[in-house]
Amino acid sequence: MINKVGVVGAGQMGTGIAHVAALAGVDVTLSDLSMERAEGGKSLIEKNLHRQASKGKIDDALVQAALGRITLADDLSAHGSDDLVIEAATEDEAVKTSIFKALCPVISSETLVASNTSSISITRLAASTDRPEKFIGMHFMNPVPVMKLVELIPGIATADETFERSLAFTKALKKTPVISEDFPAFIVNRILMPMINEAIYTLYEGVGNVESIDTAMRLGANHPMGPLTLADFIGLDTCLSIMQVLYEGLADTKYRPCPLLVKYVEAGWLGLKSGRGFYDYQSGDVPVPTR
(Lines of atoms letter the chains of each structure in order from A and count residues from 1; the text may use other names and numbers.)
(Lines give C-alpha, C1' and ligand atoms only; values in the text may rest on other atoms or scores of the structure.)
Protein backbone atom coordinates (compact mmCIF):
# COMPACT_ATOMS: atom_id res chain seq x y z
CA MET A 1 0.00 0.00 0.00
CA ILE A 2 1.11 3.54 -0.72
CA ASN A 3 -0.02 5.60 2.26
CA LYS A 4 2.35 8.53 1.98
CA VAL A 5 3.24 10.21 -1.29
CA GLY A 6 5.65 13.01 -2.10
CA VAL A 7 5.18 15.44 -4.96
CA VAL A 8 8.16 17.46 -6.18
CA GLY A 9 6.98 20.64 -7.91
CA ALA A 10 4.06 22.83 -6.79
CA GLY A 11 3.06 23.99 -10.26
CA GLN A 12 -0.13 23.15 -12.14
CA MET A 13 0.56 19.42 -12.44
CA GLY A 14 2.13 18.91 -9.01
CA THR A 15 -0.70 20.66 -7.19
CA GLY A 16 -3.23 18.62 -9.16
CA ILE A 17 -1.54 15.36 -8.18
CA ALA A 18 -1.32 16.46 -4.53
CA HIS A 19 -5.01 17.49 -4.68
CA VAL A 20 -6.31 14.09 -5.84
CA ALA A 21 -3.99 12.14 -3.53
CA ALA A 22 -5.05 14.10 -0.43
CA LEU A 23 -8.70 13.77 -1.44
CA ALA A 24 -8.21 9.99 -1.68
CA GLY A 25 -7.00 9.88 1.93
CA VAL A 26 -3.25 9.76 1.25
CA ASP A 27 -0.79 11.87 3.25
CA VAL A 28 1.08 14.21 0.88
CA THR A 29 4.40 16.04 1.12
CA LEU A 30 4.41 18.83 -1.49
CA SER A 31 7.81 20.41 -2.08
CA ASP A 32 9.26 23.13 -4.27
CA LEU A 33 12.36 25.34 -4.39
CA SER A 34 10.91 27.74 -1.81
CA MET A 35 8.18 27.73 0.83
CA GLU A 36 6.59 30.63 -1.02
CA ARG A 37 6.09 28.43 -4.10
CA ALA A 38 4.88 25.51 -2.00
CA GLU A 39 2.40 27.75 -0.13
CA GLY A 40 1.18 29.16 -3.45
CA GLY A 41 0.57 25.60 -4.60
CA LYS A 42 -1.45 24.75 -1.49
CA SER A 43 -3.52 27.93 -1.94
CA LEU A 44 -4.35 26.78 -5.46
CA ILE A 45 -5.35 23.34 -4.13
CA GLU A 46 -7.62 24.98 -1.53
CA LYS A 47 -9.25 27.15 -4.19
CA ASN A 48 -9.86 24.13 -6.46
CA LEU A 49 -11.23 22.01 -3.60
CA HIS A 50 -13.70 24.76 -2.68
CA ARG A 51 -14.72 24.99 -6.34
CA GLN A 52 -15.45 21.26 -6.40
CA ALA A 53 -17.47 21.56 -3.18
CA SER A 54 -19.48 24.52 -4.51
CA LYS A 55 -20.43 22.41 -7.54
CA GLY A 56 -21.51 19.52 -5.34
CA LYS A 57 -18.76 17.22 -6.63
CA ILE A 58 -17.33 16.64 -3.14
CA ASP A 59 -18.66 17.10 0.39
CA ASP A 60 -17.65 20.32 2.19
CA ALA A 61 -16.17 18.28 5.06
CA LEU A 62 -13.67 16.68 2.65
CA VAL A 63 -12.07 20.04 1.84
CA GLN A 64 -10.49 20.64 5.25
CA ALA A 65 -9.69 16.95 5.67
CA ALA A 66 -7.78 16.92 2.38
CA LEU A 67 -5.93 20.14 3.17
CA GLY A 68 -4.95 18.71 6.55
CA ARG A 69 -3.18 15.83 4.83
CA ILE A 70 -0.83 18.13 2.86
CA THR A 71 2.54 19.07 4.35
CA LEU A 72 4.71 21.67 2.61
CA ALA A 73 8.50 21.66 2.23
CA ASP A 74 11.33 23.48 0.49
CA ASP A 75 13.85 20.66 0.95
CA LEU A 76 13.87 17.24 -0.72
CA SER A 77 14.87 15.60 2.57
CA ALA A 78 11.23 16.10 3.65
CA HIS A 79 10.41 13.12 1.40
CA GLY A 80 12.52 10.76 3.50
CA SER A 81 9.60 8.64 4.76
CA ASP A 82 7.41 8.72 1.63
CA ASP A 83 6.36 5.43 0.01
CA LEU A 84 6.32 7.03 -3.45
CA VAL A 85 7.74 10.32 -4.72
CA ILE A 86 6.35 11.77 -7.96
CA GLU A 87 8.44 14.35 -9.80
CA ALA A 88 6.26 16.98 -11.47
CA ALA A 89 8.80 19.59 -12.56
CA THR A 90 9.05 21.38 -15.89
CA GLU A 91 9.34 19.23 -19.05
CA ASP A 92 13.13 19.53 -19.23
CA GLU A 93 15.26 16.40 -18.95
CA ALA A 94 18.23 18.18 -17.33
CA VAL A 95 15.97 19.63 -14.62
CA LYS A 96 14.35 16.27 -13.95
CA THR A 97 17.62 14.33 -13.72
CA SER A 98 19.09 16.95 -11.37
CA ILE A 99 16.06 16.47 -9.09
CA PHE A 100 16.49 12.69 -9.08
CA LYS A 101 20.20 12.94 -8.30
CA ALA A 102 19.42 15.16 -5.30
CA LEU A 103 16.36 13.17 -4.21
CA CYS A 104 17.62 9.58 -4.19
CA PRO A 105 20.28 9.99 -1.45
CA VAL A 106 17.73 11.47 1.01
CA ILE A 107 14.86 8.98 0.62
CA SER A 108 14.47 5.40 1.82
CA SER A 109 15.96 2.64 -0.31
CA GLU A 110 12.43 1.19 -0.49
CA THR A 111 10.80 4.36 -1.85
CA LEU A 112 9.36 4.21 -5.35
CA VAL A 113 10.13 7.12 -7.68
CA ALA A 114 7.91 8.25 -10.56
CA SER A 115 8.08 10.97 -13.17
CA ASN A 116 5.05 12.83 -14.49
CA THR A 117 6.92 13.51 -17.73
CA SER A 118 4.67 13.78 -20.77
CA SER A 119 7.26 12.67 -23.31
CA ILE A 120 10.78 11.90 -22.02
CA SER A 121 12.22 8.36 -21.96
CA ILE A 122 11.43 6.65 -18.65
CA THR A 123 14.31 4.21 -19.16
CA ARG A 124 16.76 7.09 -19.55
CA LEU A 125 15.39 9.00 -16.53
CA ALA A 126 15.48 5.80 -14.45
CA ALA A 127 19.13 5.27 -15.38
CA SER A 128 19.98 8.61 -13.73
CA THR A 129 18.80 7.22 -10.36
CA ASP A 130 20.09 4.60 -7.93
CA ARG A 131 16.87 2.57 -8.32
CA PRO A 132 15.84 1.96 -11.96
CA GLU A 133 13.85 -1.11 -10.86
CA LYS A 134 11.78 1.12 -8.53
CA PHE A 135 11.21 3.85 -11.15
CA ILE A 136 8.14 4.31 -13.38
CA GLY A 137 6.39 6.92 -15.50
CA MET A 138 3.04 8.19 -14.18
CA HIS A 139 1.70 10.73 -16.65
CA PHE A 140 -1.37 12.49 -15.24
CA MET A 141 -3.55 14.56 -17.56
CA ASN A 142 -4.16 18.28 -17.07
CA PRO A 143 -6.20 19.41 -15.12
CA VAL A 144 -5.54 16.46 -12.82
CA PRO A 145 -8.65 16.80 -10.58
CA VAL A 146 -10.92 16.64 -13.65
CA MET A 147 -9.17 14.28 -16.07
CA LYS A 148 -9.66 10.57 -15.41
CA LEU A 149 -6.66 9.14 -17.26
CA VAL A 150 -3.15 8.26 -16.06
CA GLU A 151 -0.60 6.78 -18.46
CA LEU A 152 1.61 4.24 -16.69
CA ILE A 153 4.94 3.77 -18.44
CA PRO A 154 7.34 1.09 -17.20
CA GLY A 155 10.97 1.53 -18.22
CA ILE A 156 13.07 -1.40 -19.38
CA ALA A 157 14.30 -1.97 -15.81
CA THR A 158 11.01 -1.35 -13.94
CA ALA A 159 10.23 -4.26 -11.62
CA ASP A 160 6.85 -5.98 -11.73
CA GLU A 161 6.24 -5.05 -8.08
CA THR A 162 6.83 -1.36 -8.87
CA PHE A 163 4.34 -1.53 -11.70
CA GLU A 164 1.72 -3.36 -9.60
CA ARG A 165 1.99 -0.91 -6.69
CA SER A 166 1.77 2.07 -9.06
CA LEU A 167 -1.25 0.52 -10.77
CA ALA A 168 -3.01 0.00 -7.42
CA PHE A 169 -2.20 3.58 -6.37
CA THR A 170 -3.60 4.96 -9.63
CA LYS A 171 -6.86 3.06 -9.09
CA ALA A 172 -7.00 4.25 -5.45
CA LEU A 173 -7.02 7.82 -6.81
CA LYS A 174 -10.11 6.83 -8.86
CA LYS A 175 -8.17 7.32 -12.08
CA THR A 176 -8.25 5.04 -15.12
CA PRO A 177 -4.79 3.69 -16.00
CA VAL A 178 -3.60 2.86 -19.49
CA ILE A 179 -0.28 1.12 -20.05
CA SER A 180 2.13 2.61 -22.58
CA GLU A 181 5.41 1.30 -23.90
CA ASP A 182 8.37 3.60 -23.33
CA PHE A 183 8.42 5.35 -26.71
CA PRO A 184 8.71 9.14 -27.20
CA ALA A 185 5.58 10.99 -25.97
CA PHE A 186 3.83 7.69 -25.06
CA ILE A 187 0.20 7.37 -26.30
CA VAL A 188 -1.73 10.58 -25.71
CA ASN A 189 0.90 13.11 -26.77
CA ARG A 190 2.15 10.90 -29.63
CA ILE A 191 -1.30 11.44 -31.16
CA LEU A 192 -2.33 14.82 -29.74
CA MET A 193 0.80 16.93 -30.26
CA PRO A 194 1.22 16.29 -34.00
CA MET A 195 -2.43 17.36 -34.40
CA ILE A 196 -1.74 20.60 -32.53
CA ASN A 197 1.48 21.10 -34.50
CA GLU A 198 -0.45 20.60 -37.76
CA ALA A 199 -3.04 23.16 -36.63
CA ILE A 200 -0.16 25.63 -36.10
CA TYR A 201 1.18 24.82 -39.59
CA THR A 202 -2.33 25.48 -40.93
CA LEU A 203 -2.18 28.91 -39.28
CA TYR A 204 1.45 29.49 -40.40
CA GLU A 205 0.58 28.72 -44.03
CA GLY A 206 -2.47 30.99 -43.98
CA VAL A 207 -5.04 28.27 -44.56
CA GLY A 208 -7.14 29.79 -41.80
CA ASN A 209 -6.86 32.25 -38.94
CA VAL A 210 -6.86 31.29 -35.25
CA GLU A 211 -10.62 31.60 -34.85
CA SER A 212 -11.41 29.70 -38.05
CA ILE A 213 -9.12 26.78 -37.16
CA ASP A 214 -10.48 26.41 -33.64
CA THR A 215 -14.10 26.77 -34.75
CA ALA A 216 -13.59 24.24 -37.56
CA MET A 217 -12.24 21.60 -35.19
CA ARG A 218 -14.83 22.25 -32.48
CA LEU A 219 -17.80 22.09 -34.81
CA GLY A 220 -16.38 19.89 -37.58
CA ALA A 221 -14.62 17.25 -35.44
CA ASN A 222 -16.70 17.77 -32.25
CA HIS A 223 -13.61 18.56 -30.16
CA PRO A 224 -14.44 20.23 -26.80
CA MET A 225 -11.94 23.00 -27.56
CA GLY A 226 -9.99 24.04 -30.63
CA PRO A 227 -6.36 22.87 -31.01
CA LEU A 228 -4.90 26.39 -30.68
CA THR A 229 -6.92 27.08 -27.51
CA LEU A 230 -5.73 23.71 -26.20
CA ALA A 231 -2.10 24.57 -27.06
CA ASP A 232 -2.41 27.80 -25.08
CA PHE A 233 -3.87 25.86 -22.15
CA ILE A 234 -1.08 23.25 -22.19
CA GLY A 235 1.65 25.87 -22.66
CA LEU A 236 3.39 26.49 -25.97
CA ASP A 237 6.79 25.79 -24.40
CA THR A 238 5.54 22.37 -23.30
CA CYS A 239 4.10 21.70 -26.76
CA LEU A 240 7.44 22.61 -28.33
CA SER A 241 9.38 20.43 -25.88
CA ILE A 242 7.20 17.41 -26.68
CA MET A 243 7.47 17.97 -30.45
CA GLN A 244 11.26 18.19 -30.11
CA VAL A 245 11.30 14.89 -28.19
CA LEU A 246 9.20 13.28 -30.94
CA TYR A 247 11.33 14.77 -33.74
CA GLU A 248 14.65 13.79 -32.17
CA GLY A 249 13.47 10.44 -30.78
CA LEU A 250 11.75 9.12 -33.91
CA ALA A 251 13.85 10.88 -36.58
CA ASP A 252 10.82 11.52 -38.77
CA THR A 253 10.27 14.90 -40.47
CA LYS A 254 6.51 14.69 -39.87
CA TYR A 255 7.27 15.64 -36.25
CA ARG A 256 9.24 18.79 -37.11
CA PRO A 257 7.99 21.61 -34.85
CA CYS A 258 6.26 24.38 -36.79
CA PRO A 259 8.51 27.49 -37.08
CA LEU A 260 5.59 29.63 -35.84
CA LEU A 261 5.45 27.59 -32.62
CA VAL A 262 9.18 28.16 -32.15
CA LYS A 263 8.74 31.89 -32.78
CA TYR A 264 5.94 32.24 -30.22
CA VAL A 265 8.01 30.46 -27.58
CA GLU A 266 11.04 32.63 -28.36
CA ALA A 267 8.83 35.70 -27.90
CA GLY A 268 7.70 34.45 -24.49
CA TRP A 269 4.16 33.99 -25.78
CA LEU A 270 3.57 30.73 -23.95
CA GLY A 271 -0.22 30.74 -23.80
CA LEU A 272 -2.56 31.17 -20.87
CA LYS A 273 0.17 31.12 -18.21
CA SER A 274 2.02 34.08 -19.75
CA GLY A 275 -1.14 35.97 -20.75
CA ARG A 276 -0.57 35.63 -24.48
CA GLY A 277 -0.20 32.84 -27.00
CA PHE A 278 -2.45 32.19 -29.96
CA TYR A 279 -4.90 34.29 -27.96
CA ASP A 280 -4.34 37.42 -25.87
CA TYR A 281 -5.84 36.86 -22.41
CA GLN A 282 -4.97 40.30 -21.03
CA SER A 283 -7.48 42.49 -22.85
CA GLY A 284 -10.75 41.53 -21.16
CA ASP A 285 -13.02 38.61 -20.38
CA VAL A 286 -12.98 37.25 -23.94
CA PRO A 287 -9.58 36.11 -25.31
CA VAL A 288 -8.60 37.89 -28.55
CA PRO A 289 -6.82 35.94 -31.34
CA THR A 290 -3.28 37.15 -31.98
CA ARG A 291 -3.34 36.17 -35.67
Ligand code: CAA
The other form holds:
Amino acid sequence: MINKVGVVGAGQMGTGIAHVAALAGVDVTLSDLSMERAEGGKSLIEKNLHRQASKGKIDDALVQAALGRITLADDLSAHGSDDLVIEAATEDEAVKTSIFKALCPVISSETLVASNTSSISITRLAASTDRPEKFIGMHFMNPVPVMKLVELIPGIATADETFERSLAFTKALKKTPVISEDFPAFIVNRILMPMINEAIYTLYEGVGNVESIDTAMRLGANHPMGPLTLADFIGLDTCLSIMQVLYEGLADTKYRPCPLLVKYVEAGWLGLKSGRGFYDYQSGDVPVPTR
Ligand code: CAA
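Can you give me the structure for the form predicted in complex with acetoacetyl-coenzyme A (CAA), which would complement the form predicted alone we have just seen?
Below is the whole assembly, all chains and molecules, this chain first.
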Protein backbone atom coordinates (compact mmCIF):
# COMPACT_ATOMS: atom_id res chain seq x y z
CA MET A 1 0.00 0.00 0.00
CA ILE A 2 1.14 3.51 -0.77
CA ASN A 3 0.00 5.62 2.20
CA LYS A 4 2.53 8.43 1.94
CA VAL A 5 3.52 9.92 -1.37
CA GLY A 6 6.08 12.59 -2.15
CA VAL A 7 5.84 14.87 -5.15
CA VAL A 8 8.95 16.77 -6.27
CA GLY A 9 8.03 19.87 -8.27
CA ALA A 10 5.02 22.09 -7.55
CA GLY A 11 4.31 23.08 -11.17
CA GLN A 12 1.32 22.21 -13.33
CA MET A 13 1.86 18.43 -13.18
CA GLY A 14 3.18 18.11 -9.61
CA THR A 15 0.27 20.06 -8.16
CA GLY A 16 -2.18 17.95 -10.18
CA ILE A 17 -0.65 14.71 -8.86
CA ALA A 18 -0.65 16.04 -5.28
CA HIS A 19 -4.29 17.11 -5.77
CA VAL A 20 -5.57 13.67 -6.84
CA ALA A 21 -3.48 11.81 -4.26
CA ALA A 22 -4.75 14.00 -1.39
CA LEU A 23 -8.34 13.54 -2.63
CA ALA A 24 -7.79 9.77 -2.60
CA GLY A 25 -6.87 9.93 1.10
CA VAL A 26 -3.09 9.67 0.72
CA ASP A 27 -0.72 11.87 2.76
CA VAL A 28 1.29 14.06 0.39
CA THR A 29 4.58 15.91 0.80
CA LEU A 30 4.94 18.45 -2.00
CA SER A 31 8.40 19.93 -2.40
CA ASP A 32 10.02 22.51 -4.63
CA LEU A 33 13.17 24.62 -4.63
CA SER A 34 11.65 27.22 -2.30
CA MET A 35 8.71 27.44 0.11
CA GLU A 36 7.38 30.25 -2.05
CA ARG A 37 7.07 27.92 -5.04
CA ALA A 38 5.58 25.13 -2.91
CA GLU A 39 3.03 27.56 -1.45
CA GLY A 40 2.17 28.80 -4.94
CA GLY A 41 1.52 25.17 -5.88
CA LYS A 42 -0.75 24.64 -2.90
CA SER A 43 -2.76 27.77 -3.77
CA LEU A 44 -3.32 26.32 -7.23
CA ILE A 45 -4.49 23.02 -5.71
CA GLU A 46 -6.86 24.92 -3.42
CA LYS A 47 -8.27 26.85 -6.38
CA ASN A 48 -8.81 23.66 -8.40
CA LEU A 49 -10.38 21.80 -5.45
CA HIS A 50 -12.82 24.69 -4.98
CA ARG A 51 -13.54 24.60 -8.71
CA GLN A 52 -14.55 20.93 -8.35
CA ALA A 53 -16.62 21.72 -5.23
CA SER A 54 -18.43 24.57 -7.01
CA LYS A 55 -19.42 22.09 -9.75
CA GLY A 56 -20.77 19.69 -7.10
CA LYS A 57 -18.09 17.04 -7.87
CA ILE A 58 -16.81 16.99 -4.28
CA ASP A 59 -18.06 18.53 -1.03
CA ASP A 60 -16.42 21.24 1.08
CA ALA A 61 -15.43 18.80 3.83
CA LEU A 62 -13.44 16.79 1.27
CA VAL A 63 -11.71 19.96 0.05
CA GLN A 64 -10.58 20.74 3.60
CA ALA A 65 -9.57 17.11 4.28
CA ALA A 66 -7.52 16.99 1.06
CA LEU A 67 -5.78 20.30 1.81
CA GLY A 68 -5.01 19.07 5.33
CA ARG A 69 -3.18 16.04 3.89
CA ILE A 70 -0.68 18.18 1.94
CA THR A 71 2.57 19.15 3.65
CA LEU A 72 4.94 21.54 1.89
CA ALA A 73 8.73 21.42 1.86
CA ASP A 74 11.75 23.06 0.26
CA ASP A 75 14.11 20.22 1.09
CA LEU A 76 14.23 16.72 -0.42
CA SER A 77 14.90 15.17 3.00
CA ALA A 78 11.21 15.84 3.77
CA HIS A 79 10.54 12.75 1.59
CA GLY A 80 12.56 10.48 3.92
CA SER A 81 9.70 8.19 4.96
CA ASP A 82 7.49 8.34 1.88
CA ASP A 83 6.39 5.02 0.33
CA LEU A 84 6.68 6.50 -3.16
CA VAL A 85 8.25 9.71 -4.47
CA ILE A 86 7.09 11.01 -7.85
CA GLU A 87 9.42 13.43 -9.62
CA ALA A 88 7.49 16.03 -11.62
CA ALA A 89 10.18 18.60 -12.44
CA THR A 90 10.98 20.27 -15.77
CA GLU A 91 11.22 18.00 -18.82
CA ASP A 92 15.02 18.17 -18.81
CA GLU A 93 17.11 15.07 -18.26
CA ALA A 94 19.92 16.89 -16.43
CA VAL A 95 17.44 18.47 -13.99
CA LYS A 96 15.77 15.13 -13.35
CA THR A 97 18.99 13.18 -12.78
CA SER A 98 20.34 15.85 -10.43
CA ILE A 99 17.13 15.55 -8.38
CA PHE A 100 17.54 11.75 -8.19
CA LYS A 101 21.19 12.12 -7.13
CA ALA A 102 20.16 14.41 -4.27
CA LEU A 103 16.98 12.48 -3.38
CA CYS A 104 18.17 8.87 -3.15
CA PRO A 105 20.62 9.32 -0.25
CA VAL A 106 17.97 11.04 1.91
CA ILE A 107 15.06 8.60 1.45
CA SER A 108 14.46 5.10 2.82
CA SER A 109 15.97 2.25 0.81
CA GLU A 110 12.41 0.87 0.62
CA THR A 111 10.97 3.96 -1.07
CA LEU A 112 9.83 3.58 -4.67
CA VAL A 113 10.81 6.37 -7.06
CA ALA A 114 8.77 7.32 -10.12
CA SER A 115 9.23 9.93 -12.80
CA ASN A 116 6.36 11.77 -14.46
CA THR A 117 8.56 12.30 -17.52
CA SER A 118 6.56 12.58 -20.71
CA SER A 119 9.30 11.29 -22.99
CA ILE A 120 12.71 10.53 -21.45
CA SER A 121 13.99 6.93 -21.20
CA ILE A 122 12.92 5.37 -17.89
CA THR A 123 15.76 2.85 -18.13
CA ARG A 124 18.32 5.68 -18.39
CA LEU A 125 16.75 7.72 -15.56
CA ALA A 126 16.62 4.55 -13.41
CA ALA A 127 20.31 3.94 -14.05
CA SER A 128 21.09 7.34 -12.52
CA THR A 129 19.61 6.17 -9.19
CA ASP A 130 20.72 3.66 -6.56
CA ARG A 131 17.50 1.62 -7.10
CA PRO A 132 16.71 0.83 -10.75
CA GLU A 133 14.50 -2.11 -9.60
CA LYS A 134 12.39 0.29 -7.52
CA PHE A 135 12.08 2.88 -10.29
CA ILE A 136 9.21 3.29 -12.77
CA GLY A 137 7.62 5.84 -15.12
CA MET A 138 4.20 7.16 -14.07
CA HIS A 139 3.06 9.61 -16.71
CA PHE A 140 -0.02 11.65 -15.77
CA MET A 141 -1.93 13.82 -18.25
CA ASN A 142 -2.71 17.51 -17.91
CA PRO A 143 -5.02 18.63 -16.26
CA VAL A 144 -4.44 15.74 -13.85
CA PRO A 145 -7.69 16.14 -11.85
CA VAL A 146 -9.70 15.77 -15.08
CA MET A 147 -7.73 13.38 -17.30
CA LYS A 148 -8.32 9.71 -16.56
CA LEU A 149 -5.14 8.17 -17.97
CA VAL A 150 -1.81 7.28 -16.38
CA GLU A 151 0.85 5.64 -18.56
CA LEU A 152 2.90 3.15 -16.57
CA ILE A 153 6.35 2.59 -18.03
CA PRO A 154 8.55 -0.08 -16.50
CA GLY A 155 12.25 0.25 -17.32
CA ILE A 156 14.40 -2.75 -18.18
CA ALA A 157 15.31 -3.23 -14.49
CA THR A 158 11.94 -2.43 -12.87
CA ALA A 159 10.93 -5.24 -10.48
CA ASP A 160 7.48 -6.85 -10.79
CA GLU A 161 6.66 -5.72 -7.25
CA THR A 162 7.39 -2.08 -8.14
CA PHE A 163 5.11 -2.35 -11.15
CA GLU A 164 2.31 -4.02 -9.13
CA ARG A 165 2.46 -1.39 -6.39
CA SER A 166 2.42 1.46 -8.92
CA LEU A 167 -0.51 -0.17 -10.69
CA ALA A 168 -2.47 -0.49 -7.42
CA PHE A 169 -1.65 3.14 -6.59
CA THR A 170 -2.86 4.33 -10.02
CA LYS A 171 -6.15 2.52 -9.49
CA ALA A 172 -6.47 3.94 -5.95
CA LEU A 173 -6.28 7.41 -7.57
CA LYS A 174 -9.24 6.30 -9.74
CA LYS A 175 -7.12 6.61 -12.87
CA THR A 176 -7.02 4.15 -15.76
CA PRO A 177 -3.55 2.70 -16.35
CA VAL A 178 -2.08 1.88 -19.73
CA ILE A 179 1.21 0.03 -19.91
CA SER A 180 3.81 1.34 -22.34
CA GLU A 181 7.14 -0.13 -23.31
CA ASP A 182 10.08 2.16 -22.59
CA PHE A 183 10.62 3.76 -26.03
CA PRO A 184 10.88 7.51 -26.77
CA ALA A 185 7.76 9.47 -25.70
CA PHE A 186 5.86 6.24 -24.85
CA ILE A 187 2.33 5.98 -26.36
CA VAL A 188 0.42 9.26 -25.88
CA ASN A 189 3.18 11.66 -26.86
CA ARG A 190 4.51 9.41 -29.65
CA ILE A 191 1.17 10.03 -31.35
CA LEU A 192 0.06 13.42 -29.96
CA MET A 193 3.29 15.44 -30.40
CA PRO A 194 3.85 14.72 -34.12
CA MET A 195 0.21 15.82 -34.60
CA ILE A 196 0.87 19.09 -32.75
CA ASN A 197 4.19 19.56 -34.60
CA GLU A 198 2.37 19.01 -37.92
CA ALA A 199 -0.21 21.63 -36.92
CA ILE A 200 2.70 24.05 -36.39
CA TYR A 201 4.14 23.14 -39.83
CA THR A 202 0.66 23.78 -41.28
CA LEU A 203 0.83 27.27 -39.72
CA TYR A 204 4.50 27.78 -40.77
CA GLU A 205 3.72 26.93 -44.40
CA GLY A 206 0.71 29.24 -44.41
CA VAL A 207 -1.83 26.51 -45.11
CA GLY A 208 -4.01 28.02 -42.37
CA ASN A 209 -3.80 30.59 -39.61
CA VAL A 210 -3.96 29.85 -35.87
CA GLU A 211 -7.71 30.21 -35.74
CA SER A 212 -8.49 28.14 -38.84
CA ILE A 213 -6.17 25.29 -37.79
CA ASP A 214 -7.70 25.07 -34.31
CA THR A 215 -11.27 25.39 -35.55
CA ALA A 216 -10.62 22.74 -38.21
CA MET A 217 -9.43 20.19 -35.67
CA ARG A 218 -12.07 21.04 -33.04
CA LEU A 219 -14.99 20.82 -35.41
CA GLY A 220 -13.52 18.51 -38.02
CA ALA A 221 -11.98 15.90 -35.75
CA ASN A 222 -13.96 16.55 -32.56
CA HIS A 223 -10.88 17.38 -30.48
CA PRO A 224 -11.81 19.24 -27.26
CA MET A 225 -9.05 21.81 -27.95
CA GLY A 226 -7.41 22.72 -31.24
CA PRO A 227 -3.76 21.54 -31.54
CA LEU A 228 -2.29 25.05 -31.15
CA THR A 229 -4.40 25.80 -28.06
CA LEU A 230 -3.34 22.42 -26.70
CA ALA A 231 0.33 23.18 -27.44
CA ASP A 232 0.02 26.45 -25.49
CA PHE A 233 -1.71 24.56 -22.67
CA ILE A 234 1.03 21.91 -22.46
CA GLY A 235 3.84 24.50 -22.82
CA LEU A 236 5.78 25.05 -26.05
CA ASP A 237 9.09 24.28 -24.30
CA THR A 238 7.72 20.89 -23.25
CA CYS A 239 6.41 20.23 -26.77
CA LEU A 240 9.84 21.08 -28.21
CA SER A 241 11.74 18.88 -25.79
CA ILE A 242 9.44 15.93 -26.51
CA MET A 243 9.94 16.40 -30.28
CA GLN A 244 13.71 16.50 -29.71
CA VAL A 245 13.54 13.23 -27.74
CA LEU A 246 11.57 11.63 -30.61
CA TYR A 247 13.90 13.04 -33.28
CA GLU A 248 17.10 11.98 -31.53
CA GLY A 249 15.76 8.75 -29.98
CA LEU A 250 14.23 7.35 -33.18
CA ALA A 251 16.72 9.00 -35.59
CA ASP A 252 13.99 9.69 -38.14
CA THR A 253 13.63 13.07 -39.88
CA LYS A 254 9.84 12.80 -39.78
CA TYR A 255 10.11 13.91 -36.14
CA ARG A 256 12.14 17.10 -36.78
CA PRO A 257 10.75 19.97 -34.67
CA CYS A 258 9.13 22.71 -36.74
CA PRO A 259 11.44 25.78 -36.92
CA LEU A 260 8.48 27.96 -35.93
CA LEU A 261 8.11 26.01 -32.67
CA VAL A 262 11.84 26.54 -32.02
CA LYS A 263 11.44 30.27 -32.71
CA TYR A 264 8.53 30.65 -30.28
CA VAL A 265 10.48 28.88 -27.54
CA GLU A 266 13.57 31.01 -28.23
CA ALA A 267 11.39 34.11 -27.89
CA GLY A 268 10.20 32.89 -24.48
CA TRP A 269 6.68 32.57 -25.90
CA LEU A 270 5.95 29.35 -24.07
CA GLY A 271 2.15 29.39 -24.13
CA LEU A 272 -0.35 29.84 -21.33
CA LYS A 273 2.23 29.79 -18.53
CA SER A 274 4.24 32.71 -19.95
CA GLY A 275 1.16 34.64 -21.11
CA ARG A 276 1.87 34.21 -24.83
CA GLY A 277 2.33 31.42 -27.34
CA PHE A 278 0.21 30.77 -30.40
CA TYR A 279 -2.28 32.97 -28.56
CA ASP A 280 -1.77 36.08 -26.44
CA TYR A 281 -3.50 35.56 -23.08
CA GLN A 282 -2.69 38.97 -21.64
CA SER A 283 -4.86 41.27 -23.68
CA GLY A 284 -8.30 40.46 -22.27
CA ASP A 285 -10.67 37.59 -21.57
CA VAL A 286 -10.46 36.06 -25.04
CA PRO A 287 -7.03 34.77 -26.19
CA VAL A 288 -5.84 36.58 -29.34
CA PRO A 289 -4.01 34.57 -32.07
CA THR A 290 -0.39 35.68 -32.55
CA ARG A 291 -0.40 34.70 -36.27
N1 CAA B 1 -8.69 21.00 -11.93
C2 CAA B 1 -9.94 20.59 -11.66
N3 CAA B 1 -10.94 20.61 -12.56
C4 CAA B 1 -10.67 21.09 -13.79
C5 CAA B 1 -9.38 21.56 -14.14
C6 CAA B 1 -8.37 21.50 -13.15
N7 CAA B 1 -7.12 21.90 -13.39
N8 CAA B 1 -9.42 21.97 -15.43
C9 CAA B 1 -10.67 21.78 -15.88
N10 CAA B 1 -11.43 21.25 -14.88
C11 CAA B 1 -12.82 20.82 -14.98
C12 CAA B 1 -13.79 21.97 -15.08
O13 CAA B 1 -14.13 22.46 -13.82
C14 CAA B 1 -14.99 21.34 -15.79
O15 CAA B 1 -15.78 20.59 -14.88
P16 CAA B 1 -17.30 20.16 -15.22
O17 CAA B 1 -17.25 19.15 -16.32
O18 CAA B 1 -17.78 19.59 -13.95
O19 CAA B 1 -17.99 21.43 -15.64
C20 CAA B 1 -14.32 20.34 -16.73
O21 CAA B 1 -13.00 20.10 -16.20
C22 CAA B 1 -14.22 20.92 -18.10
O23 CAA B 1 -13.53 22.19 -18.03
P24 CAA B 1 -14.04 23.55 -18.68
O25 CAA B 1 -15.53 23.56 -18.72
O26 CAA B 1 -13.32 24.67 -18.02
O27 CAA B 1 -13.45 23.56 -20.14
P28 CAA B 1 -13.47 22.45 -21.24
O29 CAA B 1 -14.78 21.77 -21.35
O30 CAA B 1 -12.89 23.13 -22.42
O31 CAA B 1 -12.42 21.35 -20.71
C32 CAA B 1 -10.28 20.46 -20.70
C33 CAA B 1 -11.12 21.67 -20.40
C34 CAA B 1 -10.66 19.29 -19.79
C35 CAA B 1 -8.84 20.85 -20.43
C36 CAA B 1 -10.52 20.04 -22.20
O37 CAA B 1 -10.40 21.15 -23.02
C38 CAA B 1 -9.62 18.97 -22.68
O39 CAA B 1 -9.83 17.78 -22.42
N40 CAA B 1 -8.54 19.36 -23.41
C41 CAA B 1 -7.54 18.44 -23.90
C42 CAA B 1 -6.60 18.13 -22.79
C43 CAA B 1 -5.53 17.17 -23.21
O44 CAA B 1 -5.48 16.69 -24.34
N45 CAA B 1 -4.66 16.87 -22.28
C46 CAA B 1 -3.55 16.00 -22.54
C47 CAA B 1 -2.39 16.85 -22.82
S48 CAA B 1 -1.01 15.84 -23.20
C49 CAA B 1 -0.35 15.52 -21.74
O50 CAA B 1 -0.72 15.95 -20.70
C51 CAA B 1 0.80 14.66 -21.86
C52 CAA B 1 2.10 15.35 -21.99
O53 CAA B 1 3.05 14.79 -21.50
C54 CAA B 1 2.30 16.60 -22.71
